[in-house]
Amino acid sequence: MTNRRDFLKLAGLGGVVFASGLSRFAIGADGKHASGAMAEDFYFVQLSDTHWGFSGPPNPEAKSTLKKAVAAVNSLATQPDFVIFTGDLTHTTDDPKERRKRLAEFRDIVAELKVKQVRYIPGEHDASLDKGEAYQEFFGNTHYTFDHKGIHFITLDNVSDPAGRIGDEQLAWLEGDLKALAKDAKIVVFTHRPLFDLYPQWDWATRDGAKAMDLLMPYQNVTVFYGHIHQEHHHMTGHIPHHAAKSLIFPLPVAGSQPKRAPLPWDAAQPFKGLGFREVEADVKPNKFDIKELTIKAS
């Protein structure tokens, strides 16, 4: 069994220690705010883009990093409280019957985790070609809320519908919980497409994203996290932060970058180059979270 910070040895840090929330501060070697103060309020880890169906030259070895995620978070000594996948459980297929193998599959794998709360929302493979019928089959609702130590989660569906749309019905649930709410209520929105137009041309985009960002915006403390773009991404609106997460399949390349949105190639001598998933560590009183990017191990 290993502690949370020879997990990150075990993962391999991949990126940089990023605070949202109110305010920003410092983090140490040791683990420690600016202050001195410990920050171990809850964490939970995200996981996106898994992909899990996919094969091909962006990943020879697409079947073996879940399953190595599923080993390293279930090694870490303190257990996150819940772990959530943002989207693209599966690759997409044309075939109904595929989909429910390869959902099936999925699900296997990662009833491996320790954790007893796992959570899930769809990605566009997961759901656009039947409107999240089969996803439904075996992980319920696209769309839900939860509590969780003081802070308040927010699952919105931005892929079921073909066309990269929330909805109308789903905004109108959404401006129905949020009225429910105080405006300092600490409020953090999961997603698989961005909220925000970060590259429309890409898919990078959700069309009604602005309707669901004017809706939280009256509130003081909320935090989007999402996936889709297969990279680690940070983006501001008004006081909102948004981080993107990694994949566990092939990267792509920063947005516009080249002509066209494809995996970066194979590295055989860096096998999980630019691959990796995320520990989110929550400070519920000052509503701060300290994001840690990790990364997977070849060995």
Contents of the next structure:
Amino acid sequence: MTNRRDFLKLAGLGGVVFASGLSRFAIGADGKHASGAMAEDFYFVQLSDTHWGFSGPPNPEAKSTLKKAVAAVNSLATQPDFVIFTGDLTHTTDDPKERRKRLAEFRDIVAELKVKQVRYIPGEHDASLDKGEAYQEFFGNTHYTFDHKGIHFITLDNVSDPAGRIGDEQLAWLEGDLKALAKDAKIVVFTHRPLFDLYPQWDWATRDGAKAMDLLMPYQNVTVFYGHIHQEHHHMTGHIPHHAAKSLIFPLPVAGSQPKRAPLPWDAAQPFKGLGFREVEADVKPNKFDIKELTIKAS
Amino acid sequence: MVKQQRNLLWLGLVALLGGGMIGAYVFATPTEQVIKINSKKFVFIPNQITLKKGTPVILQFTSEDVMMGFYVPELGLRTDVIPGQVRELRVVPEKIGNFAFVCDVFCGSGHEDMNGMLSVVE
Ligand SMILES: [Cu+2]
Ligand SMILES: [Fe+2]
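With the form predicted on its own done, generate the form predicted in complex with its partner chain in the same format.
Following is the full complex, with the preceding chain placed first.
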């Protein structure tokens, strides 16, 4: 199991750790996979909203931020079991050629990660204008499942439909996948948009997200990790926690705190402020996840 | 080609009934005000709409370029806005206040700026 204090020290990261009342939560009682295999402790890293291809005053370091994030993950003393990018890998463009160029550059930059187990899901910037066509050429399916050390991971695509719907076909697929699981199976969902109505006035919602939540509700140990809102946020739907990750391009304001959902301005005195990624540790013995928010270095 | 889509809107009104606006779709009568709202990347024109409480109006939507969505979450009021079509919502404002609206169909780099305010006054 990772020793977190060592980890933070050795990584030389900013050491800004935002803990929250929801950052520890139970994921199951028996430490066992649905198949009965013993689960082991591990951790993964979630990065989100890198918006490769963005340029503008909200991030004058846009060309280097993703590379710094890759370097920061590579400098972690204990490498994570896997890394997941939860959407908006690239910043959108109307030009299909430019979109593919950005996806290719993104792929090449993250190929520098030491961790070879890297997973992706799309955001609306990657996939909404061509229904995920270019994204799939580079990263394959937009929704899929995998199992790792006793946890069943499900990724949901709520962006290939520009209206921000999961869609009935994918919901039926989710229902079928869940059916095979025990009610106390440990389940982690990755998605881009919030599955609940966080702030629909800013399009911070999934139009049929409630249908996915209804399907997940009977399961006792479900946790959702998502992106899209470019800030840390924690919310409960009944017993199911949702954890939004920071962005790696620019932070967005707190919901409704300003008239427009314009990026928070870059602060030259504190470059990369508000950006970061997170480490999520699955402590399967006490059956908890720990979330640590990490920053990237300015120089 | 501009096609009227009144029948589809009828369905949209089911959502209206629970949302602080009430209305049953009827064709615009000459006395009812029609407010035209045009959309293009990445604006609604106008993006400030003021309605009088209790006075029915027809909101009439068009798009110059790509598909958009007009959505007022707090009022449960929404319609797709499709190039080449005219979409209408008949609304009877019941609740005084300012209600943010947003484009809820991703339309490109600038989509995040596409919003506005619907104000209902006495
Ligand atoms: Cu997004
Ligand atoms: Fe984003």
